[in-house]
Amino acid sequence: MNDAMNDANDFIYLDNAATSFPKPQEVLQYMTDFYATRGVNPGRTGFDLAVEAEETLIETRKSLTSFFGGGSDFNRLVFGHNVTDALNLLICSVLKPGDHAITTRLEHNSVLRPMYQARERGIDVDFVPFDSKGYVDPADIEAKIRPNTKLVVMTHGSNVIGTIQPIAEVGAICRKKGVLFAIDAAQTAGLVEIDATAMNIDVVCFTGHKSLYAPPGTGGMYIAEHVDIRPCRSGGTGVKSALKTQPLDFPWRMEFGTLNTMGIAALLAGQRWIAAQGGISKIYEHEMRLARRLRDGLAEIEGITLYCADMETNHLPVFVFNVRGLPPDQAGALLDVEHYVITRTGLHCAPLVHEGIGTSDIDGTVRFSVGPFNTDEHIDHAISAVADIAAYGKQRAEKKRPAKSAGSSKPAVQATT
């Protein structure tokens, strides 16, 4: 990857699972040029600029449909605000009272909270657990399927522990059982190959601001051609305005109001940038090499606890850890303030994951997530920084150990710091 990182910034950014930063210069330039020359409402009228803006949207739909291994109808690629928006729209549109849905305990709140709301609407929901290494067993999902199961929705890659789930196996099960299968591709779109057709994925929900390198406020879903979804929203489309109901033609069936045209243009530029780097596999290989280097370095430091960090296969360049003697938020603050390393701490909007790995009662973990512009030097600096705060955490832990009274093996009152 070309090193556009930190030339103008005096910090090392390892929070790419939250959003990729910086965005490629090519993407930023394309956005600026697009909005300066074609920043009008696309397709709402026949004048040249509107037609050109619409052509950019069409090209992005085509490109993303191919990118996700979709079918021939590129209008089934619909745009929204982000993956949370797409998942909410999907869940509220598909599930009705009396239905049953299945998800997992690996999910982000983008899935969890809509599912909790679905329960309030009279929908039964099962949450399938993950194993000690961080993976869901497809057989456990199959065992939960009932005659009234309408939807299985699950993360493709965990935003906390980084494990890539066996979605092709789950997709095959769902297709055999006649159950709609959707994935949350927030962490994988642009970084891990997704072939909706081969993997039997009915709906791919994605965001644009992570590994597709567009700005926040971009995303959507690809809906396979055999899937019939009746939207739970309605609004302006710019077409068939006399109808009192939402048009059922795609993409207007699942798109509402004026789109983020500049952000969608950035999605197109982001895909072009990925191709210019040699494709998804090249970027993934670069990021995983650095992530393993970082993981290995941390594993050698006394006082560091890693979680589900066997990163040899089926893993994202994302992992979490804790420092003995330091709460995660304090460890993250020290990395930032003392060492200029930007990370993410807490529960990462995925509380059930932290329950599963035993970190919910200690306010979560520290997360590192590598991006395309990180370098070996960044990784080595981060390792050194963690070693430094681990030594500090050890000192704190030792100060908190109970002192021994003379002639007694019983602990005295614990010292305070």
Ligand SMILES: Cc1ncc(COP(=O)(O)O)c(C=O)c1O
Given for the second form:
Amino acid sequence: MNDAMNDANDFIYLDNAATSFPKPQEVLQYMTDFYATRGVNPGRTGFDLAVEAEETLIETRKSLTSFFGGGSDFNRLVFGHNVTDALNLLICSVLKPGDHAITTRLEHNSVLRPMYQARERGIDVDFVPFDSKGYVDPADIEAKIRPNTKLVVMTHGSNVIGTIQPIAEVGAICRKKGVLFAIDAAQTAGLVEIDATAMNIDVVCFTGHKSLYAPPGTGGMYIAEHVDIRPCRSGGTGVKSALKTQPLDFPWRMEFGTLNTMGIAALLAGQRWIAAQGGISKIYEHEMRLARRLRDGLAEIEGITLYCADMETNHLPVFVFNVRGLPPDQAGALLDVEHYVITRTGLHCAPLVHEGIGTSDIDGTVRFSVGPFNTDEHIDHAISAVADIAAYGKQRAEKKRPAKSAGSSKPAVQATT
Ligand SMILES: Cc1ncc(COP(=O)(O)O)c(C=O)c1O
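Alternative state: the form predicted together with the ligand, after the form predicted alone:
Below, the chain from earlier opens the complete complex, with every other chain and molecule after it.
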């Protein structure tokens, strides 16, 4: 994969799960050209530029609808600010007091916090655990479904331990039981196949700035055609302005205010860039090969603990580790300052995952996440950087405290008079 841009930077970026960097040149170019030539408000008026801008929006809706395996109505692909925004909108629109919802202990705060808030509104929520390898058992979700269960929402891929969850199995259960099924595709959209129709996913919530290669502030959801959702928000749409309520036609039903058209244009360019690389499987293979090499390299280093890093199947190019003798934030700082390797440390906005893997009380872990512009040289450099800080951690862990001079109360330094 073209690594020209990463080489221009004098650091090695292994924090792609936070946001992909760099973005493909083609996306940056398309986005700025779009904004320079058609950066007007689409759909609000009928002048030529507005129509052209609207065409880009429509093309992006069509492209993403088919990318997510949606139906023929591309207006069911609605744009928002990011996946957090989409999940909040979904959860507050679907759940009413007295309802029950199910999610998992693998979730990011983008699901956990709206669910805690839902509890305050009188909604009962279950958080299903994951096993020692980092996977949720669909049978555990099925066992929690009750007559008043309205929503199952879960992450497709963990942003901490990188495990890809069995969403098709959960989708089949939810469809059988008549429960709405939504996924948080933050880590998987653009990297792992999502076929909403085949996998019985009712709502795909996505963010644009990771493996879809758009800038931050982009995202939204695909809502399957059989889903009747009433929005908990309202606002300007540019159509049916005399109505006192939000229009019920899509996309306006679930879109509020002026859209991030420049970011949406970038999503379209991101789709084209993915296709030009040979599709998501080519990008996934490249990233997984490097991620496995990195994991294997770390596994050889004394003092490294890896968590749920059996990456042979159903795994993202994302994993976490700790270094004996170094708290994760210190390990991350040393990798950055001494070796120019960029990671993410701490709890990664997913505190229940860290509870599950036993790293809450040690301030989390260090995370590596590979992107399309990483190379074998980056991986070699990162492995030797970790070896170096692990040697330092070992020295620190083994450093003996000075023996107490038993019985002596004399100060070592004598005061002079
Ligand atoms: C699994 C998961 N969900 C949600 C989010 C939140 O994404 P955003 O900040 O783009 O809304 C992230 C981002 O790291 C994530 O990894």
